[in-house]
Structures are given as structure tokens and as C-alpha cells.
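So this first bit is one chain, no partners, the form predicted on its own, shown in C-alpha cells.
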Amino acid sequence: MTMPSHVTALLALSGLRVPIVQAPIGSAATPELAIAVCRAGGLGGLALTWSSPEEAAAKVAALRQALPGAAFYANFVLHFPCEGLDAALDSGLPIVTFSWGVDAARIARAHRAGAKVGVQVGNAAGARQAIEAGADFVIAQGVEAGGHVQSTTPLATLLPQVVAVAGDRPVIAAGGIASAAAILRVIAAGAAGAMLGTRFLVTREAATHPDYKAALLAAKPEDTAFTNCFDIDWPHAMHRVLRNSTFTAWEAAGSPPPPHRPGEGDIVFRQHGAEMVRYCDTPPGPEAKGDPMGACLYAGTGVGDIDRIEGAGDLVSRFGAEVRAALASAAHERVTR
């Protein structure tokens, strides 16, 4: 099967079979999720920003044992200290991605450890900085993305700008992608692959509360909001979430700043022995007790394309088959024209 050259560049760089990347969806990104994605031919990964060196090393070692010879990645958010980065690299992390910043020294450190490096960007200037700093690939994140969002630009506008700057470096598109058709659209626009986040929240392996998964299944794009409402633990960072009781009460009150927000200081849910207050940026995991639906519920605008809960491997295989078939058909049409 003939793949577009920009797609084969990503596959060659990472060893993938399909151009699908699981986003680093924070605490919802379990080892089981990453392993399932990788075994199906995509690129799975973990969010290790807040892991201690010991935890990061153990998680990387566990994935290397479960995925001998296969690529996987870990993400580090440069807004935070990233204490586990060196330990993860020293444990043989094959691919690292950085978001919320460009750090040439850390990119060089990763390269010395033998890792490939991707950098998430929100505009063309950021892409240029990432390439100049040595990034092997870049991730163009549009404003449609769920979770914390670097960009204020729609992906359809951002992607061609980043592709133009990236040159021969592969560009992965992110933001509002939750179907095979959406993956094909970004590939047609020059992306080498697609990063999906919200879609993987609704998989069996994701550490997501069942009510949260149900809400994502029922949601439409207009049910999401781009906001700074849930800013405790990460102030001044915009994010996209589902509109829920906390958000609508805050918006109805005129979106007041802290500490004047409705219900400020309330305990919304408890999990793993910790109490989570209203407006914190932690989403509810499977063990959350209390009012998990009043918590921060990250969701991108692609949420309307989610129609089932399934295993992550089944999802990657299903989308991968649809993408391969469509690309093969397009290549055949070009040849026979």
C-alpha cells in the first residue's frame, strides 16, 4: 500500500504501523492503555510530568518489558519541574514529548540518551523554535483540543502554518480529532499523523470515572467550553472541558476570579485518600466518590464523534484499517487517472 510521503516519514521515525498517537491524557493514561495502543500499531504513552524519578524509571521499565523493541513515549509539561525526566531517559525511554515550552537543553539531553523528541506547539513561531532547538517532530495542537490547550488557533488554520515551517520534520495534528474521517482530513492537510485524546478517555483501559465516560458519549461539540475555570494547581492555563454544574454556576455568577467563585473551597470528590476541591484541575478517576460530575471534565470538540466504549487496541485497529483503506483507495485513483 502506498502511503503519502509525509506519513511514511512519521512511521519510519517511530516504527508505527498506523499514524495514530494517543495523547498524554494525564492521570487517565494508564500503562494498560499505552500498551494496548502500541500493540495495535499506534503510539501510546504516559504523562510523567508529576512522577518522581523512581516512579518514572519504574513505569518506563515496565513498558519496555511489556513492549520489547516497540516504541512508546512519555510526555513532560515544561511549566512544571519534570523531576522524573532524567530517570525516564536513563531507563531507556525511546520517545519523549514536551509541551508548554521549548527547551533546547532538555531536547539535547534526550538525544544524548538516544530518544527521539517531539514538541507540542500552538503557532508557527513555536514550531520554528522547536525545529531550531532540534525537535525530531512537532505536534500542532489546535484550540479544539480537550485538556490544557496551548493554542488559540483552530487546527485547520494552524496545521498548514506549522507544516510550512516544519520542512521535512513530521507534524502530528491534535485537537478535535476523534474519528477515522478526521484523521484522514488532517493527513490530507499535510499532517503525518493524528493525536487523539478525548477519544481515548472513552476506552476500557483509561482511568476515567464511568459517569465521565457516559457524559463524553452523550456530549456534542457545543457542550465543551474553552475556559480558565478549573485553574487550581495550574493557574493561567486555558483548557477545554465539558460544561457541568460547576462551570455553569461560575459562568452565571459572571465568571468571578478566585476566591469569589460559587462553592469555592468545597470538596467535590475524594480519591486515593485525597480530597479534590471545586475548581481544581484534576479529573475524576474510576475510584472517585462524591460529585465527580461537578469536577473538571476535559473534552475536545471531537467529542460528538464518540459513539462507543471499546478497548484501545480495538479502536486503533478499527481506525487504522479505515485510514489504510482510504489512503490505498486514494493512491489507486491517482495511479489509474
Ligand SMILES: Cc1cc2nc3c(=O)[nH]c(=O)nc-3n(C[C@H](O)[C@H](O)[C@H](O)COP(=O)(O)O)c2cc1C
Contents of the next structure:
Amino acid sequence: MTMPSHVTALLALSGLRVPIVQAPIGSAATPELAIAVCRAGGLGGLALTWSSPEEAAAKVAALRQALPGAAFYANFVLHFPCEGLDAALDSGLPIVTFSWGVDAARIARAHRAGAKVGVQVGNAAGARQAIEAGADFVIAQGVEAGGHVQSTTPLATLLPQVVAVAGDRPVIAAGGIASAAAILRVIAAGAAGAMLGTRFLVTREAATHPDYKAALLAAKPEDTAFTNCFDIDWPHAMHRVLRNSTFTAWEAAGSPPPPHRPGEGDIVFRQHGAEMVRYCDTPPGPEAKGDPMGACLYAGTGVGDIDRIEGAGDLVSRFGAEVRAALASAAHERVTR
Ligand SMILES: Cc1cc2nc3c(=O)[nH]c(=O)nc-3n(C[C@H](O)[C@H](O)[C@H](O)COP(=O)(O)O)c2cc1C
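What would the structure be for the form predicted in complex with the ligand, given that what you showed me was the form predicted on its own?
Now the full complex is given, and it begins with the chain already shown.
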């Protein structure tokens, strides 16, 4: 095995072949996406924060059936009630990840159900709390991340701090990672693996509106903004998005608070029979009608590295092969030096 020992610790924990984790990218994280990632040797997962107990149980059961004996995870954002958590655990969820908080009772509950637990943190204090509460691994999320962002610190600064606190627990790096080179950089800095969110939005299995996928493909890091603009449904939580028409109009107006924002109350798009108002935090799915590009378009700074739309399994295999080859050649150099 040519993987560094801190990487094999993660692989052993979850039975992965490559140290690549698909982030819980909200409703874009379809079961098909998680299955494709897992079948290619990465760790795929679901975002079940807003699922009912019945829906959570059904999705976990479907993944267990599609992936016999393989690891996958479901994420729960602790700012919300997480009504599906118990049902997911009781249905045999192998790994659970929590974000936006550390809850020792829920970690213990997950352990009693036989699940491993990861906690996403945005600073070293959060990592310490997570480890003390019994987390099996930690996800260090840098400020470069797409979606809601717990951190205000760049990943390159945060990662060594979290690795130092985590001791022998694997640390997964997240935020702005969208290439094999970026995965190798975080592994060199002590991460056991990398979690990619925005990159997986641009895969065939992700439930992302096609125009949103095209915009991510065309975007550069400076086309993203770290902001509190899209705050309906989850106020006071910073997020990183594409600078679209809604964002730039709000910025040009001096970034006023609600209810004084341009276009406040407009219906921006409709999907699944629901009307989404401007500044809500729901991104557009494939069937969104209206102005999906005026909606909240989460994006991390890794957008500049996205160069194609492909199947998630192909992406994991491609990045995995590059990462394995680079680590093997580094190990060979160490032996022959
Ligand atoms: C569309 C989208 C939805 C997200 N939803 C969640 C979520 O439900 N729970 C969570 O913990 N993190 C969520 N995140 C953040 C990811 O966990 C992860 O930190 C982030 O995607 C990593 O940065 P990257 O997008 O630059 O790869 C989301 C990110 C994106 C892009």
C-alpha cells in the first residue's frame, strides 16, 4: 500500500479505495449520486436534514440494498430539528456526519446504533469539542467552501490546526477542492482525504438545474461571494454562492437588510409545486421553472478547476487514479532516495 498512514486510517475506517468524499450537497445529493461515488471507491452520502423519518428510512434502506456491505453516510445540520435522524440510524446507516454544532448525546446515540460519526467544523475549538464528544473523524471546512460555511479561515490555515487537535482521528479537508492536485495538496498537509461539494454539483447524477451546472463550469473563483444575501429560511448563516443577478442587484443597492432588498418577495422559481421567493436559500433543481439563475447558486472557490460534466463514478475513478499514482511515485522516491 502506497498511501500515507494518515490516509489509510480513513480508508480503513470506512472501507474506501480512494480518499474522496462527496459532500452532502443538499437536495442535489441524490441516491444515484451517492451510489455512483461509493461504487467507484469513494464515500458517497445523502443530506437528510430536512427529511421526514419515513423518507430518511426509505433512502437509507435503498442505499443499503444498492451497496451491500459498503459504507455510505447521511448528513444532518444540527441547526435544524433533524427529524429523520433516529429513523436513519435505526435503518442501519453506517456513517453519520453532523455539521453546525457538536451534540455529544446524538454522537452517543449514533454509536449505540453502530454508526461511525464525523463532525464538520470551521475552527480548531470546534474540532476539539467534536473529538471530546467522541467523533470518529472530523471534517475541516475552510472559508472557500460552497454552500453554508461554518468557517472564516482559509483551509490552508485551518487544516494544520485541526490535524493537530485531532490526534489519531482522521481529518477530511473541505472547501474549494475540485481537482486531483488540490486533493494531493490537502493530503500533503495532513488530511486523510478530501470532501468535494461544488465539483459533484457538476456531475450527471446531481439534481442541479442544467443552467446552474453550465454556470459552475464557466465560473472562476472570483465569481463566488461569501455572503449573508440568501438568508430566508436560515438567517445569520454565511454562505458562498455565485455572484448572480439577485446578488449583484442587492450589492449595488448597498446590501440592505430585509425587508428593504431589491425584488423582495418576488417568486424566482417554482419546483415540485412550491414557489421559491427571492433570497430564499433553496438552489434550483433540474425541473425548476422561472428564473432559476436568479436563485441561490451555491459555489465554492474550486469552480475554476471544473472542466467537464461527467458521471460521478468517472470523476471519482479519474481523480482517484491521479491521487494513487502521485502518492505511489512519492512513496517510491522516498524508498529509493
Ligand atoms: C449545494 C450545496 C449544498 C450543501 N449542503 C450541505 C448540507 O446539507 N450539509 C452540510 O453539512 N454541508 C452542506 N454543504 C457544504 C459541504 O458540506 C462542504 O463543506 C462544501 O461543499 C465543500 O466545499 P466545496 O463546495 O468548495 O467543495 C453544501 C454545499 C453545497 C455546494
